[in-house]
Each structure stands twice: as structure tokens, then as C-alpha cells.
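Only one chain is given next, in C-alpha cells, and it is the form predicted on its own.
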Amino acid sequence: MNNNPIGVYDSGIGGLTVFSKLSELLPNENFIYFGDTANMPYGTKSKEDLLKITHKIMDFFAQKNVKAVVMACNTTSAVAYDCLKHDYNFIMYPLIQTVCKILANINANKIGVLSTEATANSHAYKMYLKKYNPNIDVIEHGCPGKWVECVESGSQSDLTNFEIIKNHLNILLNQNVQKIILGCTHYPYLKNILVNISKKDIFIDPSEYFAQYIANDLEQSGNKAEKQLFKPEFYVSSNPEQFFISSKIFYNINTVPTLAC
């Protein structure tokens, strides 16, 4: 089992933030990445729809005999993880539940969270941050699907999109938050826009903490792979050519992904 692959998924290219860090920390592991481009964005979908989507993805990874699945998606970590965590035989690493253990102890009393609407409505970040630090003040703000779409299309610098991003960021800045968690894996790729509106060190990219936690957990649990050839596989549910093009700013994928799910 130790040499079985690790599944990583998100609604599109955003999860490559986590995948790229994992591939650096775990060079002996083989990964299967799935981008659910047919259902992107997740943030405006109902809980029922998100559960169906996540079940289908987990079934796909079960057929691939993975030893673990990295839920590199804030929305499904928030909405689906607790419903699915006992349904499969592999390890699941949910993004929000994992990183909140760490982020609850950062040097800040008032934290803002920029996320999809579905993640914000679940209040998962507030619930888990306060679970580990009851004294922390958490302000969540759901952003429109346009945030994800402009990253996927590479149009984040368009003036209209810049104004949309600026207006939503200012909602948190006006409440004097000390740190802002980028609570969607797509959002770190808006940093070149965000730093024009606020100082760089206010933003937190959870993927860095998430990847390190997974690497440490595999080591401590004895589930790390023995030395083997790094040979990642990439799958999408639609538009493989567009995924291939858009992914270049995140990770250098050598071949067009395969259609699946």
C-alpha cells in the first residue's frame, strides 16, 4: 500500500497550489491529480450537489487504488468531508480541518477569511479555528464565482475583475483584520492583484501548511512510499486542452490531461 498513489483534487487548476508543494516535499510519491473542470466553480453549488460530486471523485480514486486523497479544495472540505470520511478505506486529508489546527495559533487576534460562498456559508473556518483557539475573532466573507473563473481564464488583471476583487477584499480590510486566509486554492494566484490593495504579509496561503502537515503525517504513520519514479497522472472532467494551457502558471504539466469521471 505504501507505494500506491496519492489522489489530489480540486474544481480546476487551483489545487495545483497544493500539488506542487506536495511534489517537492514528497519526491518518492506518485500522484493522481483530478481537476473537476466540468463542475467548476464549486462555490455556488448546493450541499446536495457537492456531496454527489465529491462521492463521484472519491469513487474514481478508489478505482485507482490510492492510499490517500488530498482534498485540495476548501469548499468540499467544508461541506462534504464529515459526510464521507467513513465511506472509504483510504486516508482523507481535508484542507480546512487540517490547517485550522495550525493557523489557530498564529500571532493574530482577528482573522479574516476570503473564500467561496459555499465555504463561507458553512462557517467551517470559524468553527475549526475557534475549536483550537476560542479567543480568536474570525470574520468570513464569501466571494463570487468570478474570482475562481478569472484565475482559470487568466483574466485576473482585467480592470473589471480588479474592481470586483478590490471591493470584496475591502470588506475585510474595513473591519481591521490582522491576517487574511486565502480560503480557496485559486486565490493565491490573485496575490499579484491583492498586494496592490493591501500589504503582502497580511495574506496567508493555507496550502503551504497543508502540504507540510501531510508530508509529516505520512512520515510519522509509516505510510511514505519507498524510492520510486515520480510519475504523476493528470485527469479532468472537461476541457483538457484549456486545463493544460491554464495550468502552466501553476505547474509544468508535460501532457494534456485525460478525460475522466
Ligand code: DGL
The other form holds:
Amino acid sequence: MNNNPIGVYDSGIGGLTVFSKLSELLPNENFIYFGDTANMPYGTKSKEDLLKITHKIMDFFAQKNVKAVVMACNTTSAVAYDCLKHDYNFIMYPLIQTVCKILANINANKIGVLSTEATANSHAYKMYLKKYNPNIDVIEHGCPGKWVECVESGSQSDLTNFEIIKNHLNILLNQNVQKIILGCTHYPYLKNILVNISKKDIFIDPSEYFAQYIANDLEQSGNKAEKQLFKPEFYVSSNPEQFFISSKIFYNINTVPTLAC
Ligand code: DGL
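Next up, the form predicted in complex with the ligand. The previous block was the form predicted on its own.
Time for the whole complex; same chain goes first.
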């Protein structure tokens, strides 16, 4: 079991922000990455659709005999995890539930969260941050699905509609938040736009905390691979060539991914 692969997924390339950190911290593990590009963006979908989508991905990983699945996706962690967490016999690491344990105790009384609309509407960040620190104030803000589509297509130039991004960010800044969680795994790509609007150290990329937690947990639970197995496989549900090109911004994959699901 320990030498079985670890599944990692997102709606597209965003989860590679988590995968790239996992690959540094767990250089022996074998990984299977799935980018659900046919269903991207997730953030504008209904709970019913997101549940169906997440079940299909978990079934895919079950067939691959994974020992664990990393939900490198805020939206399905927020909306689907609770409904399917008992349906599979591998370990599941949901992003929001995991990182809130750590982020609830960073040095800030008022935290903003920039996320997809579905994540913001679920109030998962508020619920879990407050669970671990009842005194914290949390302001959640949902952003357009178009942001994720632009990151996927590598067209940052379409995002240089600076005013739109600025207006969204200002909704949080005007409420005097001390930190802003980038609550969508695609958003670290926007950092070089965001830092022109606010100071760099206000932004938190949860993927670092998430990957570190998973590495520690595998170690402590005795579930780490016993030998060198690192040979990641990449799958997508549509448009493998586009994924291959866009993925470079987060992780340098060396073959065009396989079409699956
Ligand atoms: N990157 C995912 C997240 O963290 C999904 C974004 C989307 O497809 O809308 O929520």
C-alpha cells in the first residue's frame, strides 16, 4: 500500500501549485495528476454538478489504486468533500479543511479570502477558520470564473484589465483585512498583478502549508513510499496540448498528458 501512487487533482493546471511543492517535499512518491479541463471552471458550477464531477475523479483514482488523494482544489474541497469523504478507502486530503487548521493561528485578526464564487458561497473558509480560532474575522469574496479561464489559456494579457482585479481586491482591502488568502489554486499566477495593488506580504498562498502538512502526515502515519518511485503521470479530460503549454507556469511536465475520463 505504501508504494501505491498519490492522486492529485484540480479543474486544470491550478493544482500544479500544490503538486510542485509536494514533488519537492516527497521526492520518492509516485504521483498521478488529473486536470479536469473539460469541466473547468468549477467555480461557477452548482453543488450537484460538482458532486458528480468529484465522484467521477475519485472513481478514476480508485481504479488506479491510489493510497491517497490530494484535493488540490478549493472549490470541490468546499462543496463536495463532506458528501463523499466516507465513500472511498483511501486517505483524502481536502485543501480548505487542512490549511485552516494552520492558517487560523497566523498573526491576523481579520483575514480576507479571494476565491471562486462557489467557494465563497459555501463559506467553508469562514467556517473552518472560525472552528480553529473563534476570534478571527473572515471576509470572503468570490471572483469571476474568467480569471481561472485566463490562467488556463495562458493569456495573462486578458487579465491586465487591471481595474477589474483592483476593484475585487479593494472590496477586501477597504475592510482592513490584515492578510488575504489566495483561495483558488489558480490565483498564485495573478500575484504579479496583485502586488501592484497591495503589498506583497499580505497575500498567503495556502499550497505551501498544504503540501507541508501532507508530507508530515504521511511520515507520521507511516504511509510514505519505501523506495524511489517518482515518475509522475499526467491526465486531463480535454485539450492535452493546451494543458501541456500552460502547465509550464507552475510545473515543468515533460510529456503531453494522456486523455482520460
Ligand atoms: N483551482 C480550483 C480552486 O482552487 C478551481 C477553479 C475553477 O475551476 O473555477 O478552486
